[in-house]
Amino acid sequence: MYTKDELFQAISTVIDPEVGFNLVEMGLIYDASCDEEGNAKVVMTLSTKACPMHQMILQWVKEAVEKLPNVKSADVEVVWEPQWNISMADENVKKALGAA
């Protein structure tokens, strides 16, 4: 079994490509957990409902998780409410992106 924030750290190692910062400090994804069984579950949004990389990106998220010792399987659910803006990103996106 995995904490959120180990998921999370397991999950920042995937980088969106258009911009170049991982997916969590993107503020992309929204919960984490992961049962006794090695089953993990992973919430998460991106930045738009067009985004021509949806299925890599989900992808990458799932290939993450699975990296981790003891996780069996992971599941990967997209929701689009609370949809994605700016303000949910960490500072030093915002500032980047010209958003601080």
The other form holds:
Amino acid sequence: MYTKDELFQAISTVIDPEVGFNLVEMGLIYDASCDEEGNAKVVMTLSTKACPMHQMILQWVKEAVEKLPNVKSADVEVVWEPQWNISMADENVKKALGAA
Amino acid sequence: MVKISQDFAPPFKLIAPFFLIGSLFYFFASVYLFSFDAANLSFVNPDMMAFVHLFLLGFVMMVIFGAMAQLVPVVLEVGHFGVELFYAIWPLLLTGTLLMVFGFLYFPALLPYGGVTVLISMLIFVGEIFLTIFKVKKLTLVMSSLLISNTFLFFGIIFGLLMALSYAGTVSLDIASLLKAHVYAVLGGYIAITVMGLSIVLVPMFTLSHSFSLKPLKISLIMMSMAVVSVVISSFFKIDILAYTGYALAAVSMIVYFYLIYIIYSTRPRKENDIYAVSLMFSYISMLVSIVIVVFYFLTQKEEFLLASMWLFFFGFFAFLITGHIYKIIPFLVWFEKFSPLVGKQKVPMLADMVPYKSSQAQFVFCAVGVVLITIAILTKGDALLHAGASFLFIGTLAFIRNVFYMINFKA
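Having seen the form predicted on its own, I'd like the form predicted in complex with the partner chain now, please.
Following is the full complex, with the preceding chain placed first.
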């Protein structure tokens, strides 16, 4: 129903308030899909396991996807493999953080 | 309204008093410095005891306890056993600290009351932390560090209470032995091990660092634990060799820990030198210089080296590590409370927007200059330099209070 790119576009409205970049350009969203019935699934990670915003960020991603008109529900799964690192972020993020 | 569990972020009204009172005590400690005479500084002086407790209990422990209310669930990945207990901890710690400070200064009879009040607040804290740790199914290295540090805190406060009772004449015990055991259990056992464990979670979190080995942390935790046990045993059984072994182990432990921080810091993807980063740099450099100075103390046995080393460890290492983290913790808690419900509905500030840039830079510069001047003043016994340094710290800590209030009352 929605392509991976469309779902990523919706999730890119979610910004990490600590670093100031959206989750997609941070490279935190690993995969996203949506079936014909409007059930979406997002696979993502966080920059650290001990993130105090863990629950909030998951909720924001869920809400961002569920804002799409034909999505009935969104399931967000957090995985720790592969572990996130800065090489997964977009070039503009790396440059802004001084990691490029 | 988005429903978010409070497990990982206790209500700010619960934590705010710890930070507000802590920052006020940091300021009071800087004011207290004006009363010292650089030529007559001594650890056994009651004025010094009052000052050390004003700083360590009123500022360091107060802020650490408040920070732990938020950080323990983050580190342990479980909710608190009873986070409401923190509402009782700060009033008791505040009352106990004041009683102890006035006890040292004017009325020694107040010391047991102050000691018992502090003991109760710390027992509540330790009990809550232990019961929270028991909820964890599998302990990681960092979680183990919390368990170890709180165990040392428990013994440290028992030694402190016995000392307070002896000081007031209620019981007759060897105060010098208890003092050594108390200082090492609290400073090395609790504060240093807590700092080691938590910083290995927090520093990589804020610098986005990954892929470093935790082996140095394991080594430094073991060495510091052995150091504390050695010194405590040596203080009661008068075994000098054990004491010196403990001192050496503690110094090497801190150097190994510094090595790990250096690795994390030098490979960090996030290179910006914000107030957090520069505060930590000053903090860790102070720690290294403090270790170098204490070596001179053991070589010369001159008390000014020990005083200067402790000064740098307290006001350089501890204070800058704490203030640096406060610039991260308060904005997060205030943001969580005020702005997180508005995400997606209106523009919300970033966490960095909530830190007053110029004022925080001023706080850093004034406090850093003050710490350096006073270190030189202690080593050279220069009274004018001591008061000049105190003046810088006075302004710096005043700016810090202003910054804490600014962040707490931040409006977008």
